[in-house]
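Just the one chain here, laid out as structure tokens, in the form predicted on its own.
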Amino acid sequence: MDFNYTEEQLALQDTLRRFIARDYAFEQRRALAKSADGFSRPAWKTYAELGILALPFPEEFGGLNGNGVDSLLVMEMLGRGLALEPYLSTVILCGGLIRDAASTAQKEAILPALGAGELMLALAHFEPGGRHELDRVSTRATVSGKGLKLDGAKAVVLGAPAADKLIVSARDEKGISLYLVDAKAPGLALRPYPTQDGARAANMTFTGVEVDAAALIGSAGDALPIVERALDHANAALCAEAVGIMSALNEITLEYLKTRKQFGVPIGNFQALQHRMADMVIATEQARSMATLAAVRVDSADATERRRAVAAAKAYVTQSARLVGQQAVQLHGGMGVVDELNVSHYFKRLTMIGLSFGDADYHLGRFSDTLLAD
């Protein structure tokens, strides 16, 4: 297997690296996190111009035919910059779901708009008390006239405050189905809030929200495998983002050890701290290997192979991220937890990544299930 990146992939990575360094400084990011949107609309437009919003979509719908490895490169760079834009929820999660399951008419209406930065989506699937279980859906879709009406509640819908449309899961007479719903539909109430890492999410309730038959995504009753596939892509992307953050933390921490002095010498001269720094680098490189495995296997047509690789990667990367994040904070001493230092923000984001779409224990269980299936 060839693990070398193509010239186009390296060029994309370099372009994103330069954009993050030039236009996404840490102080600017802190200001964006406190703004009304919680992210940068100009940056989103730049992402569209760079082509990364259209990257995972087919050419016939205005995309670039990107694969899991292409998404890995993008997410790693966005992780280094602690980007706040809802790229994961809109492009990777919802865009991937539309790409894989929507009708041709829905793809023609949605994917070009996503790639151009004109449309944002959010997946409303998880519900209060459901934890990470995909089949815990109590929101109901009942027949109403020529269409349906939705009643229920969803929790921690990432990117919902900025979304123009929602992909909502609900139980109907055939099982669990997915529906495309306007974010401003009558009867839909959002309670937005900032998450611990500075991003935005919302809880929402549906009270008689009307949708027509054309809003159905895929086949009625077949939502679970569609959602699982989309979440596997999202988890593979989160692993790549975590690797970008860990790499940045290693660089920041190493520089601090070289410059911070104690007893008249840089603290990096102390062997015990050198050992801890070495552990951080090893953990990061091991996590990178697992994230690469997930990126390669996430496009597999074999659901078991995809599930196994992604579950193993998410469990391992989460554990490695905890080690690297905690060591970075501790090696910075008291400064490691202050809001004015980017280390604390990297640590918060790593923590949120570890809890998003299944924690380490949950994915260890998924991995074990794939072994039993053999």
Second form
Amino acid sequence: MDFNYTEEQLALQDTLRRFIARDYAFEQRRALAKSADGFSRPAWKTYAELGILALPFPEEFGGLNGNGVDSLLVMEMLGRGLALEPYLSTVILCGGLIRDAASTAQKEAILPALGAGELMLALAHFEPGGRHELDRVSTRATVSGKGLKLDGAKAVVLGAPAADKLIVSARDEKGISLYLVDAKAPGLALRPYPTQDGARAANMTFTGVEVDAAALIGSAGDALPIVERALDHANAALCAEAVGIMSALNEITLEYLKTRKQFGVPIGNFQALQHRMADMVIATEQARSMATLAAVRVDSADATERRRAVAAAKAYVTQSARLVGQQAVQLHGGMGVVDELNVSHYFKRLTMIGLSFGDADYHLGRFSDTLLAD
Amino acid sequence: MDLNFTAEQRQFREEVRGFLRDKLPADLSRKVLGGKRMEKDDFVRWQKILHQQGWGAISWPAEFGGPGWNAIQQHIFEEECADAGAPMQLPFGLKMVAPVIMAYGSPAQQQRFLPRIVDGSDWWCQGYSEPGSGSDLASLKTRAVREGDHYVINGQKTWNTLGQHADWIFCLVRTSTEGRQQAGISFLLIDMKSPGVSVRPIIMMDGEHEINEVWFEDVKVPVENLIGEENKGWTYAKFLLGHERTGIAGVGRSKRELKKLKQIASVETANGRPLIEDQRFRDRIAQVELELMALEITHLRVVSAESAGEGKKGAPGPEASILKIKGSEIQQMLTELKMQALGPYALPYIEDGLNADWSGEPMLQAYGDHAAPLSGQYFNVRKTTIYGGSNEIQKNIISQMILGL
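Counterpart to the form predicted on its own, namely the form predicted in complex with the partner chain:
Zooming out: every chain and molecule, the one shown earlier first.
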């Protein structure tokens, strides 16, 4: 039982904290969110230099052999900075999927480039009408010459506008399979948009998009456990990001309670507000505990243990994030609902985290169903 | 970062389990697991068994007879004891007055009182709250007037737990009305057999006699029973409250009760199927389990920091308030769901149902034994968010001590 970071982890945390403070101040971030890319390419380069793009990959593919706890601390810091770069979709979600399920040749082709910051990926799995359900895939893969062609539609693909390649799920008679598809492939149409929290995503349609046989990731028909595992990594990372945001919101809100005066005194003198603040602190500590649990168990070889911990954490952290975010806005009064203060931006990101890759009810249900096996 | 116990800690857990298998009397664990009424002798018998093993006071430093365990070992021990259905070790002597005596008592007081706490000879109770002084404890009025080598005590204490069995009571008394009200309080140890002490039961809403009023009429207490200095009692009282709160997290007991809830939900039925298959009810169980998973890790985080020597040793910080708030809320959620799991069968009030030898009667056979204690437990644990510094007081502590508001 040890809740401490290693020296190396503390050093990385410190480096990221300084980077966020210096190069990712709120006004810079606001401008980035409105730029064409919606994120900073120089920051992405810095991430590559710091090693965090290669962090969760094995050494033989240019990685740093990081684990779930390393990702926890990176995501917590990126959360504090409200970083807009598609780290989650490229490194954690798609990089993790390639690491855990792709062939050696595919790993060699992708992971070093990804770690060097030369390649961005996005997972095109969820479909219109499919909500969070993993197996609602109607996109078809049919034999075409020596390869296949894909037809169908995907919804809210996070990080898609900047992605060089997509991991696409499609169904054939064997079941659901995953394919690595070039983002510029003929027949692939993108409808990009900003998300509520300033990031970028897209809906897309596939009309006879041709892929060759080597594009298959994992075994044919075997996509679901692969996607589930990759999404567990993404959700564990989202929990960590949310905890970073909640911690930042608590600090900001506390400062406001101590400085904002009404009726001649700091508003933090009022017990009604003190107790809300105490509730936010309690929720954040409990959420931190759950994010830690998820970060440690997401690497478990036992899929049931992994699923149980991540589902529990995502449900709980989402509930905690809702409380902290809403109360931070409330305690800031009118200043909580304006665009010019960072509070509303943290709140929006927290809210979108709760809706991504399964909401609180979805994950509570996923956890709850494990009780039947007890 | 590692959430697994070390090989050494796992071995320690096995040692504790082995001890419980061999030494925990079956009649006691049956009572605890069945939610039956506990008698004084049940607690005392278990304390004596633990003492024989050298485990009577696990949180005490070795110099006072503790086993020298770190906070993780203590956590493992408490978890295993709870799971096995060992009677709870009441905190009043072991975890409340003893740390105060160790920190602020004289060597003579330490030698006189501590050995009799750990070996189960003395039963202690608490004299803090008064009818006019609940959350505002420092407003207490029970007077202690110095007359030669005695104090003479007059006043009334309330919400006294299990004082009907007690040999001793530790009391906060007013020795001065000068200055701030906190500055006139002293910490006194009073023999319950002293002339002028009377104990009157307060029957709680579960119908049980667990709580009392204690009256003092011209009770003479030798000055050597004063802890530390006169008028410094508030400092000692705050120190004590910090100790009380960590115990209140009750992670081990809540894990046991969660298991019990699942058991009940797999026996009770809804629409002809086990209740646990009802998604609405199952999700409510899952929600409590999430809270408990989070609390367990938060608790371990606090405990690990403590055994690593961060923070003042043996004096839990204000984060104990977080544990108290969450721990008490979870206990209430669990008792509520256990009662809810019975549905209409939670209605019958069967006083004898809490007796160890009661095993139902023909008309109630199907439900009697497992159902009888559950409503009472729900009503009983409404106290947990009120006692030990109400949860609202805990939030004040968080605001002031952690947040500086």
